Every structure is written in C-alpha cells, then in structure tokens.
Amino acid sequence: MKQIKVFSPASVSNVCCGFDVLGFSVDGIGDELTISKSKKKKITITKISGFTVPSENNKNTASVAGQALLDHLGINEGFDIEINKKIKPGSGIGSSAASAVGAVFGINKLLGDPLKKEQLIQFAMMGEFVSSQSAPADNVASALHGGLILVNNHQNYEVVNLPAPKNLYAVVHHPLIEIKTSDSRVVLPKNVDLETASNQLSSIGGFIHSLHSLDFLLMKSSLTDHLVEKYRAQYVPAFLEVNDTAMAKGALCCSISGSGPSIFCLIKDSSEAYRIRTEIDKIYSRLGIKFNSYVTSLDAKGVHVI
C-alpha cells in the first residue's frame, strides 16, 4: 500500500467517576486522515479541511505522533497527511487525540504493522502532549481501542477494555465553543482531602462492578464526580440546567466530558436516549447556543481503515 484512509473517533473522557482514567469512543463523529507515502523523507501536513489546526510539523498532533513512531522504528521515510478535521479543537471530546491516533495507526499500517495496536499509544501520546503537557491517556486509549476503557497513565499506558452493556447509551452534546484542556486544569485544586479521594475510589469501583453485574441501580449511585465537576461546571454553558433536565428525565448520570464544554449523559435504553437528547436540544436552542448532539453506544469502534 502507498496510501490509506482512516477514521479516528471522538471520545468522552473521565466518565464522571474516572478522572483521567476512564473513557469511551463515540460512534459517528471523528477525524478522517488520508496518509500517503512520500519521497520527502519527512512527515508533511499537506491539507487540512474542516476545523482549523496548526499545519506546522512541530505543532500538529498527527505529525508529531507520526514522527515519534518513525523515530522509534528508525525509519527514514516520508509521509503526507491530509486531515479532514471533524472534531472541533477544545471540544472536550478528544480532538487532539483523534488526529494523533489516526496518524500512528495509519502509518503503522502502511509500514506493514510492525507494532501491535497496544504499542501505538505511547507515540500517539507524544502528539497529545502538543496540546497539553499534562494530558492523560483516556482520550487516546478510547480512540485507539474503541469501546469503554480504563487506562493506567503511569505504567506504559496499560489499557483494560471494560464490558459495555448492550442497552447502555450515551448522549453527547457539544456546544460550539472552545475550552482548552491546559486552561481548564488551572481551576482544579492541587490537593484533595482524604474523604474526597475515598468517595471517588468508591465511585469508580462501584461503576466498574456495575458494568460486570449489570446492576444499573449501583451504576447510577456510582456515577458521581467528587473531584473536578464542581470546579469546571461554571465554564460549561447551561450545564446545571442540562444536568437537572437529564436526571429528571431518567438519565443514569450527566456530567462534563473531559474539560468541557461537551456534556454527556448515560442512559439505559436507546429510545430513552433519543428522547432525552431531544429535551436537551431544546435547552440549547432556546438559549441560542449553537451545538451538535449525538447518540452512541458504549462499544463504538476505535480507529479503523475506511
């Protein structure tokens, strides 16, 4: 192969109780990358359509991630990358991660798959660090592996694919404004007390057990963010009204994806998911806030060839 086109999905991170370690891929929204072999002996971003991102090699997450992969393999080959950027930067649904994952996945394919998928995460993270030096791997791992994941940010980014109940859906609303991850982390506390840490540990343990046991009552009681939501909520348009509406209509949870401004709800049953999506759509429309909204299962595909 001399050319490949890949789809790399958007992703929701944190998932209420899993700050920096839980995430899931989103069906139907993502970046498309066309990657071609080149004689230039370097990676070149040849075209960017859709949302605007830097085209410079040292500033684009795709080119940085791809070059990190080539340097590791000791390969002196060139690649041209065209990016159809369909995820708005600063959306809270893994825009930078999607491009980085798409680049390393596609280049690895063109090279004949010298590395396994789980090995690609470390190079995609090199691209992710372009957008935020403190970036965790929850978005990258979600886009790379698909489905619902738990990632260890400190031990070679080990990823665990968690079971996703067939009748569990997410509704994602993306107000079309930008919140940079690096800016949103400034408002977070540097230290947390033991009670807060204990509550968060209890929540994530309960949530993971509920996935295995299909205990939706436990799931609902566990899907609480004790660490960051209260600090970021004021920067997310209409969050409190959306949260109140979603929970009153029967959602299992409603919280902020990543650093925002995107909001997601987890809902049992697809018909209920579409009903709640419509109710939240009405809120943004009434407030005059431009937005996109999506319904996804929690077992959506990760990056793949199209």
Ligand code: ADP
Contents of the next structure:
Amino acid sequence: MKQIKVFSPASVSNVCCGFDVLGFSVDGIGDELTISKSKKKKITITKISGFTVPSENNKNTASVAGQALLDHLGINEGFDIEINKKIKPGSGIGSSAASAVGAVFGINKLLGDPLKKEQLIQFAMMGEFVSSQSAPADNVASALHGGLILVNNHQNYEVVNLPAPKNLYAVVHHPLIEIKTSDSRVVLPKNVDLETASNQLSSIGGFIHSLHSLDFLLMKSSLTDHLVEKYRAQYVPAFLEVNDTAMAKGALCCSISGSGPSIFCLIKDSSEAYRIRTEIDKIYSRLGIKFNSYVTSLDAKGVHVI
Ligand code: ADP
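The form predicted together with adenosine-5'-diphosphate (ADP) is what I want next, because the block you gave corresponds to the form predicted on its own; please supply it.
The next block holds the full complex; its first chain is the one shown before.
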C-alpha cells in the first residue's frame, strides 16, 4: 500500500467533571488526511485545503507527530501529507489533535501496523505539544480511540474506553471564533484548595458510576466542574445564556469544550438533543454569531481509513 486516506474526528475535551482527563469523539466533523509514501526521506505537508494551518514541518501537528513516530521506529522513509482541514484551529474541539492523530494512524498503517493503536498516543502528543506546550491528552485520546474516554496524563497516557449509555447524546456548538489553548490556560489558577479537589473527586467518581449503573439522576448531579469553568466562562461568547437555556430545557450538563469557544451539552435521548440544539442555535443566530452545531452519540468512531 502506497497511499492511504484517513478521517480523524473532532472531539470534546474537559467533559464537565473531567478537566484534562475526559473526552469524546464527535460524529460528522473531522480532518481528512491523504498520506503517500515518498522518496524524499522526510515528511512533507504537500497541500492544505479548508482552514489555514502552518505548512512548515516543524510547526504542523501532523508532520511533527508523524516524524516522532518515524524517529521512534528508526525508519528512514518519507511521507507526503495532504490535509483537508475541516476543523477550525482554536475551536476547542480538538483541531490540532485530529491532524496529529490522523498522521500517526495513517503512517503506521502504511508501514504495516508495527505499533498497536494504543501505542500511537505518545507520538500524536508530540504533535499536540506544537500547538500548546501544556496540551493534555483528552482530545488526542478521543480522536484515536473514539467514544467516551478517560485518559491518564501523568503515566504513559493510559486510556480507558468508558461505557456510554446508548441513549446518551451530546450537542456541540462551535462559534466560528478562535481561542488558543495556550492563551486560555493562562487564566486558570496554579493551585486548588482541598475542598475544591474533594468536590471534584466525588463528581468524577459519581459520573463513572452513573455510566455503569445507568443512573441519570446521579449523572446529572455529578456532571459538575469545580475547577475551570468559572475562570473561562467570561471568555466564551454566549456561554451563560446557552448554559441557562440548556439546563432549563433538561440537559444533564452544559460546559465549555476544551478551552472554548465551543460549548457542549450532554442530554438523555436523541429527540431531546435535537430539541435543545435548536434552542441553542436560536441564541447564536439572535446574537449574530456564526456557528456550526452537531448532535453526536457518545460512541462516535475514532480515526479510521476512508
Ligand atoms: P484546538 O483546540 O482547536 O486544537 P489549539 O489552540 O490547541 O486549538 O491549537 C491550534 C493551534 O495549533 C493554532 O495555533 C494552529 O496554527 C496550530 N496548528 C499547527 N498545526 C495544526 C493542525 N494541523 N491543525 C490545527 N492546528 C494546528
């Protein structure tokens, strides 16, 4: 095989009670990468269509991630990468992660799968670090594995695929405004007090239990962020109004994806998800903010060959 085309999905990160550790892939939006073997002995970004991102090898998350994989394997081969960039950078829905994941997944396939999927995360993360020094792995893990994931950022990026209930849906709104992860981390405190940490622990524990027990009341009460939302909310257009509306209409939670500006809600039942999406669409339209919105189940596919 000399050429491969892959789809690498967008993803929601910082899922309410899971700052930096909980994420999920999103159906229907992602980057497409066409990767071909080349004689040049290096990775070259040959074409970028869609949204604009750097094409220099040392600045694009796809080429940096791909090169990290080749260096690890000690392989002196070249690959050309064409990126159809469909996720706007600075979206909060894992634009940089999708390209990095697509590159390592596609190159690994062209090499005959020398590494297992779970071994690829560390190389995709090398790409993510180009976009933000302090990038956590929840977007990369979601794009790679698909579905709802829990990732461990301090020990080899171990990923757990969590059991999402079939009738659990997410609505994602992406206002077409850029917020860079690196800028938005500056507003976060360096330390948290014990009470806050304890509250967060009970939230994440309750949420994980609710996924196994299908206890939606526990899920709703557990889907709370005590760590970051209050610091970032003021930088995310329409967040307070969207949050109020979504919760009043029955969402289980409504929070900021990544560092914003995207906002997501978790909702029980697909018909409710479409209804709440329409209500939030109306808010952005009234405020004159251009946006895209998506409804996704929580078992959307991760990166795959197309
Ligand atoms: P997002 O959450 O949307 O990924 P980030 O702020 O984390 O946003 O990353 C966007 C930054 O990464 C931008 O500065 C962008 O130029 C840079 N970048 C480099 N390569 C890529 C790529 N292939 N896709 C997206 N962003 C990239």
